[in-house]
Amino acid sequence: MKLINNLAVYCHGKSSHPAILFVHGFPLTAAMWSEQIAALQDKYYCITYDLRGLGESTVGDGQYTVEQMVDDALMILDAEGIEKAVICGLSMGGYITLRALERNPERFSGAILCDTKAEADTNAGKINRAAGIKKVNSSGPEHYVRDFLPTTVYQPSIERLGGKYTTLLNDCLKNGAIGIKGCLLAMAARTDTTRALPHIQVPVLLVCGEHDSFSSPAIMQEMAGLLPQSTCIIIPEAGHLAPFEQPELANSAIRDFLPLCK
């Protein structure tokens, strides 16, 4: 682990190898990503970090914006001297990944873009993410990850997945409420990218769990019709956190896709 401008970031691979930056989903660490890294790292240099407020990353004064995390992803790069990245995102990641090729395309040779959507939250989106906030004022940041990490996931998935669904939840609850509650602003406050997708000219992977509540398969396979170079995959027995759920399923389509980011 090395810090860049206060972000825990871990790479890994040889840095001579084509970059993968993964920016993982709320309110996940780059954790959820090891099977990912576990099967790309021999041919590709995999980076992840903690977002902002959540894992080993600052908290600061959550006062937090996807535009500056999308300043955020582009510094890591930076630093690590890479000008053009494949960038994969997962929900709340999507969102970062969807402003970052909307404002910075030439930074990026392709995306991957997992259980998101491009949309701006609705009234009823933000008063939800209101609701998350003073949930965790009244009760608590462990209350309200152990209350909402469930709903992201297929049900089955839980037993399914047993310990590594545990490890996933407590690297969760070490988050604070600072954090949490930054998070929930970002996204309340994040612009639609609807308007965008036509302009991304680079080749996009689609990948969404067949169970997916949040970002269904209806609403990805609408994005991809949008993009210019796009390939939509439906993990079944998946829900929020397909290449989580399902890592093999996912990989094998990551693994297909990669080759045609040039």
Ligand code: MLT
Given for the second form:
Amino acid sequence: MKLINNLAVYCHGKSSHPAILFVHGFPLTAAMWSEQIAALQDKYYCITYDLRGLGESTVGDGQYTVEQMVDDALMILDAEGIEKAVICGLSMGGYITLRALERNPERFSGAILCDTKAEADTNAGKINRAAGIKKVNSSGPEHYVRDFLPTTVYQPSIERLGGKYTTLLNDCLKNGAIGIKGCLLAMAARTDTTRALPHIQVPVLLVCGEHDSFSSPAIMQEMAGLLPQSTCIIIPEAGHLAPFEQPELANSAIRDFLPLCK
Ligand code: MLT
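Now show the form predicted together with D-malate, given that the preceding structure was the form predicted alone.
Now the full complex is given, and it begins with the chain already shown.
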């Protein structure tokens, strides 16, 4: 692990290989990508990092924005001397990925969008974020995480994954109130990137859990239809954390896709 501008960054593989920047979801950490790293680091320079406020990264004042999170992603590429990378984001990481593709397309040779969507929060979604913040304030971040995390995965995955799910939960339980609330606010304030989709001129792989209740297969297939160069893979027996719940299936789709990114 190295600290780059107070962000915990983890680099795997040879820096001479093509780079992939992984952006994790909420309220997770870089550790969610461990099986993607294991499968890809022989041929790719895999960079993961903990988003501001989560994992080992600095919490600061909790006043986060997706714009700042895009700045962070680009700053990591700059610090590593990487001109262009493939960017792979899950859910909140996908919101950051989509805005990065809209704002700085010159920095990316391809993108992998896992269990995410281009639409901004609806009014109901924003009210739900506010309820989340209220819950963190009244019951504490641990209570919030214990209730929220199981809603993300396909329920049978919890038993099937056993210790792997418990490790993920324990990792999320280390995240504090300021970081969690800051991410909820950043997601509530994010822009809608739907109009950017037809202008994304790099290959995009979309990976969606069959049972994802946050960004359903229908939502992701619609998004794929708006992208000029897209492949959409639906992963069976997975929810909102498809690469974590079904790593072999997700990794095989990712491995087939990466050579398209030049
Ligand atoms: C995530 O998985 O990153 C978040 O749950 C997405 C969201 O709440 O919109």
